[in-house]
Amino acid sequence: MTGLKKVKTAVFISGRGSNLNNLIKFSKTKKSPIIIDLVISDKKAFGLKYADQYKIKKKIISFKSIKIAEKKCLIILKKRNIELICLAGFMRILSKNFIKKFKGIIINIHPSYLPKYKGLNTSLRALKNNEKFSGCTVHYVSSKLDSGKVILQKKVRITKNETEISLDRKIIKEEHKLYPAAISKILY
C-alpha cells in the first residue's frame, strides 16, 4: 500500500480511550493503511484527552435522541469524507437506517469471543460460568448487537485464579493487537 493515500478514519468512544489510543499510535505508523481525522464520543469520555493530545478534532454528539444524534454523526461524517468508523468502546447501538446511510465501512472491537457474551460485563460471566477461554473479537457492525461478520479473533487462556480484572488486562492487552490487523486485513 506504500504511497496510496491513508483511508479517513472516524473512532466513536464512550469511556477510557485505550483503544482510541492504541489506534492513533497505529495510525501513525508506516504500515498503517489509515488516519485518524475524527473522534466522536456520546459524551464527556476520558479518552477525549487523546484526541486533544494528537491534535485530532473532536465532536460530543449526545445521544438523547437517537434519531437527532445519527443525523448529526452522518453529517460530520460525510463533511470529513470518512471512509472507515471504528467504534472503540463505544456504549450505542447504532440503527439500521445509520448503518445503511454511512457509505464506508463499519467495525467493532469487542471484549468476548463471540458469538459468546455479546453486550456488557463479558470477562464477569465468563468466569461466573467457569470457562476456559475468553478473548475478543473485531467484526463488522450490523444493527444486531456484537452479531456482525467477523473479522478476526483471539482467544484468551483463563487461569485457576482469574479475576475480572486480571481478564479485563488479558483480553484488552489482545485488543491492542487484534484491532490493528483487523484494520490492516480488511484494508490491504
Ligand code: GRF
Second form
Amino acid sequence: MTGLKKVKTAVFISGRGSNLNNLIKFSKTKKSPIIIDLVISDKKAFGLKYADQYKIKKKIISFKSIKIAEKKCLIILKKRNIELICLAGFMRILSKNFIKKFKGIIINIHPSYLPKYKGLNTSLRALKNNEKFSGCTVHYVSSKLDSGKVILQKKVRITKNETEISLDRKIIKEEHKLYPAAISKILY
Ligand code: GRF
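Requested next: the structure of the form predicted in complex with this ligand (the form predicted on its own having been shown above).
What follows is the entire complex, opening with the chain shown before.
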C-alpha cells in the first residue's frame, strides 16, 4: 500500500465476534492497511460489544427480507465510503446482486481447509471422517457458498483424542493470525 490512507473497512458478524475483536486490534497497529469504520450484524450479536468498546459505528440490519437488508447495507456502505467488507462469522449468504453492486472487495474467513468442508459444523465433520488435518481459509466472496478464490490458508493437525472443542480452539487461534495476514496480502 502506498501513502498513509488506510482502507475503510466494514466487518459483518452474527455471533461471538472474536475475529472482529482481533481485526479491530490489528487495525490499530501501525502496519495495518485498514481502518474499521463500521460493524454490521443481522442480529443482536454478542460481538457487537467490541464495536461499543472501540466506539465503532454499528448497525443491526434484519435479514428477514434479504432484498431490503442488502439495499440498506449498500446505502450505508456507500455513505461511509467502505472499500472492503470482511465477513467474520456472518451467517447469511450475500446475493450475486449485492456482490456486483458493492464496488469494493468482499472477503470471508472459514474454519476449514477449503475446498474441503464448506458450510457448517466443519470440525465435527472433519473428525467424523478421520481427517488428519483441518484448518482455516480466507477467500474472496462469490455468490456460491465458501467457493471464492483462496487468499491464504493454514493447515491444523488433528491429533489423537481430538474433540470438536479442542479442534475449534486450535483453528480459531490460527484464524486470528490468518485474517490480518490475508488482508495485508491483498492490500499491500
Ligand atoms: C469462525 O470460525 C469463522 O471462521 C466462521 O465463523 C466463526 C466466527 O467466530 N466463519 P467469531 O464470531 O469470529 O468468534
